[in-house]
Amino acid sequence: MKIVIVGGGFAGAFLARYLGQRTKNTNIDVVLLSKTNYLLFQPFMIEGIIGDIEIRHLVTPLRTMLDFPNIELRRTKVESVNLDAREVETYSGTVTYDKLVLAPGSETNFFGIPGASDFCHQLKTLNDVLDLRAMILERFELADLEKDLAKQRQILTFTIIGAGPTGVELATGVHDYVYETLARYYKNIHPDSVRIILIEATSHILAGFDKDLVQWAEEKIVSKKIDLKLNSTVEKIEQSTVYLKNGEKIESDIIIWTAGIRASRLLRSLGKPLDRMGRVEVNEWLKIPGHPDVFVLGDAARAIDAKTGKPLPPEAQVALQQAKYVAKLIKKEAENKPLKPFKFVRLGRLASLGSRNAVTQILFFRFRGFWAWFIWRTVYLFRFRGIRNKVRLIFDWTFAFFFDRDITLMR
C-alpha cells in the first residue's frame, strides 16, 4: 500500500515518522512530498530572531528524522490534486497513491486589507526569521548614523499587527532584545527613540487564554512600555504607514503581520467546498466525505471538536494528535480492525512574554511569570525532535544566559 503525504510540517512529518516506526511488519510504503528538506520548529522562531537560539538550530533535517526503510522523501512543490484519478501533480512529475494525506499547512490571511500583503512582513518560514532579524539590526545601524531624533524614532518604530501568541511573543521578544542587548552597543541611539507597537482588533490579547492570565499579560506588556492598542482595526497599509479605522496614522519602517492564517491554496484544486479560512471539511475519521482514502490534517482540515461542536483551531498540538491518530488508523485499516473516531484532548496553552516571563495553562493548572516561562521552554524542548537538537538548544540557552545575545548582521 502506497501512502502519499503532502506537506512536511508538524502533521505531515510526524505522521510519516509514526508510520515508519509502527509499520515494520506491514506492507506500507510512504512518500512524503515537502517544499523543504527540513522541519521548522515554529514555536522557537522568535528566539531565533533575537539571538537566544542559533537560527540553524530551529530546524531538523527530514531525511534524518525519517530515516526508515519504507519512507521516501521528495523535495518538491505540489501543484494540484486530482481525487478522481488518485493523482498528485508536482513540479517533478505525477505521483499516484493508494491513500493520500493532505497536510499542506497554511499561509498568511490578510483579510483583504489594502496594502497588507504588499507592505507587511510575515513570520511563517525560516527565511522570514532570517529577514526579520537582519531588518532589526539594519534599522539600528541606520539609526545610529541618524542625527535627527524624529527620523531616528521612525526608523526604530516596530509595528506588530495581531496580539495572539505569535504577536505577543514577538513584541516582548523584540523589546528584550532591544533594551537588554542592542541599547548597550548602539551609543548614538536614545532609548526613547525605540517604539514597539502591538495592535489588536479585539478587546483582549491571547484569545482562548483565561481572563486572569490575559489581564496579567496585558499589564506585563504595558509595563515594558510596549504601546498596546486594543480595539484597533487596521483600515489600510501603505509603505511605512499603518492607518487605523479610528483615524490614527502610525509611521513605521517595519510592519509585521501576525493577525491570522488561512489554509493552503492547494486545497482549491480539490473541487470541494471550503470554509472562510480555506479549510476542507473532514468527518470524524479526518477523511474527506465520499473519499475514504483521503485524509486532511492540521491547518488544512475543518475538523469538529466532539466536545464543543466547533472547528478545531490551527494549532501544533491539534496537528500532532491528528498525525498520531491517522497513523494508528492506517495500521488498523491494513489489519481490518476498527478504530474509534478522532477525539482532540487539549493539553494546554502557552505564551512567552519575553525573558523569564510567560503565561501557561496546563490542564487544570495556571502559571504566570518565571515558572510559566520555565514550563513553556520545557514543554517545547521535549516536543523538539532528536537528542542532538535538544542538546543544541540547551547549549544555546545556557550561552545566552551568561553572555550577550549575538548582534552580527549577516547580509
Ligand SMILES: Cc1cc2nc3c(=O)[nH]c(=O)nc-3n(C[C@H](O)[C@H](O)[C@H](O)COP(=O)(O)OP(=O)(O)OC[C@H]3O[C@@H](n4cnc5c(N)ncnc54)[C@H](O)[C@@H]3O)c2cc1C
Given for the second form:
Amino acid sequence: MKIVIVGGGFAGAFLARYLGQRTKNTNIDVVLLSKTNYLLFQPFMIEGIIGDIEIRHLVTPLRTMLDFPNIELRRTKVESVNLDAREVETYSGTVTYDKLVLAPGSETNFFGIPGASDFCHQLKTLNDVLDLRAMILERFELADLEKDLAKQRQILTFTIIGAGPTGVELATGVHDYVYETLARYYKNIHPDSVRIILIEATSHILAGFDKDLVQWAEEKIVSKKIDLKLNSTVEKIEQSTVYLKNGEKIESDIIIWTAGIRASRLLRSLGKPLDRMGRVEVNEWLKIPGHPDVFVLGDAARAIDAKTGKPLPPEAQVALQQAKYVAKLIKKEAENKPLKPFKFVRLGRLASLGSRNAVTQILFFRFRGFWAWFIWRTVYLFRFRGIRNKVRLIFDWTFAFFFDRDITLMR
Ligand SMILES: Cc1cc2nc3c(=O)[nH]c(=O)nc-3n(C[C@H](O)[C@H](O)[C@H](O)COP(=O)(O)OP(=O)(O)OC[C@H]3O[C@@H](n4cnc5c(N)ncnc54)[C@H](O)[C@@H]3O)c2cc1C
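Taking the form predicted on its own as the starting point, write out the structure of the form predicted in complex with the named molecule.
The complete assembly is shown below, putting the previous chain first.
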C-alpha cells in the first residue's frame, strides 16, 4: 500500500516517522512530499531571531529523521490534488496514491488589510527568521550613523501586530535582545530611540490563557516599556506607517505581522468547502467526509474537538497528536481492525515573556515567572527531535546564558 504525505512539518514528518517505526515489516510504503528537506521547529523561531539559539539548530534534516527502508522523501512542491483520479500534481511530476495525508500547514493571513502583505514582515519560514534577524541588525547599523534623534526613533520603532503567543514572545524577545545585548555595542544610539509597539485588536493579549495569567503577562509587558495598544484595529498600512481605526498613525520602519494564519492555499485545489481560515473539514477519523482514504492533519484541518465542540486550534500539540493517531489508524486499517475516533488531549499552554519569565498552564496547574519559563523551555526541549539536536540546544542556551548573544550581520 502506497501512502503519500504532503508536507514535512510537525504533522507530516512525525506521521512519516511513526509509520517508518511501526510498519517496517509490512507492505506499507510512504512517500513524503515536502517543499523543504528539513523540519522547522517553529516554537523556537523567535529564539533564533534574537540569538538565543543558533538558527542552523532550529531545523532537523528530514532525510536523517526519516531514515527507514519504507520511506522515500521527495523535495518538491505540490501544486494540486485530484481526489477523483487519486493523483497529486507536483513540480516534478504526478504521484498516485492508495492513501493520501494532507499536512501542508498554514500561511500568514493578512485579512485583506490594505498594504499589510506589501509592507509587513511575517514569521512562518526559516527565511523569515533569517530576514528578521538581519533586518534588526541592519536597522541598528543604520540608526548608529544617524545623528537626528527623531529619525533614529523612526528607524528603531518596531511595530508588532497581533498579541497572541507569537506576537508577545516576539515583542519581549526583541526587547531583551535590544536592552541586554545591542544597547551595549551601538554607542551612538540613544536608549529612548528604541520603541517596541504591540498592537492587539481585542481587549486582552494571549487569547486562550487564564485571566489571571493574562493580567500578569500584560503587567510584565508594560513594565518593560513595551507600548501595548489593546482594542486597536489596524485599518491600513503604508510604507513605514501603520494607520489604526481610531485615527492613530504610527511611524515605524519595522512592521511585523503576527495577527493570524490561514490554511495552505493548496487545499483550494480539492474543490471542497473551506472554512473562513481556509481549512478543510474532517470527520472524527481525520478524513475528508466521503473520502475514506484521504486524511487532513495539523493547521490545514478543521477538526472538531469532541470536548468543546469547537475547531481545534493551529498548534504543534494538535498536529503531533493527530500524526500519532493516524499512524495507528493506518496500521489498524491494514490489519482490518477498528480504532476509536481521534480525541485531542490538551496538555497545556505556554508563552515566554522574555527575561526568564513565562506563563504556563499545564493540566490543572498554573505557573508564572521563572518556574513557568523553566517549564516552557523543558517542555519544548523534550519536543525537539533527536539527542544531537537536544544537546545542541542545551549548549546554545548555556552559551547565551554566560556570553553575549551574537550581533554579526551576516550580509
Ligand atoms: C513563530 C511560531 C511559533 C509557534 N509557536 C508554537 C508554540 O509555542 N506551541 C505550539 O503548539 N504551536 C506553535 N506554533 C504553531 C505550530 O508550529 C503549528 O501549529 C504546527 O507547525 C502545525 O503543523 P503542520 O504540520 O500542520 O504545519 P507545518 O509544521 O507548518 O508544516 C507544513 C509543511 O508543509 C510544507 N508545505 C506547505 N505547502 C506545501 C506544498 N504545496 N508542497 C509541499 N510541501 C508543502 C511546508 O513547507 C511545511 O514544511 C508556532 C508557529 C509559529 C509560526
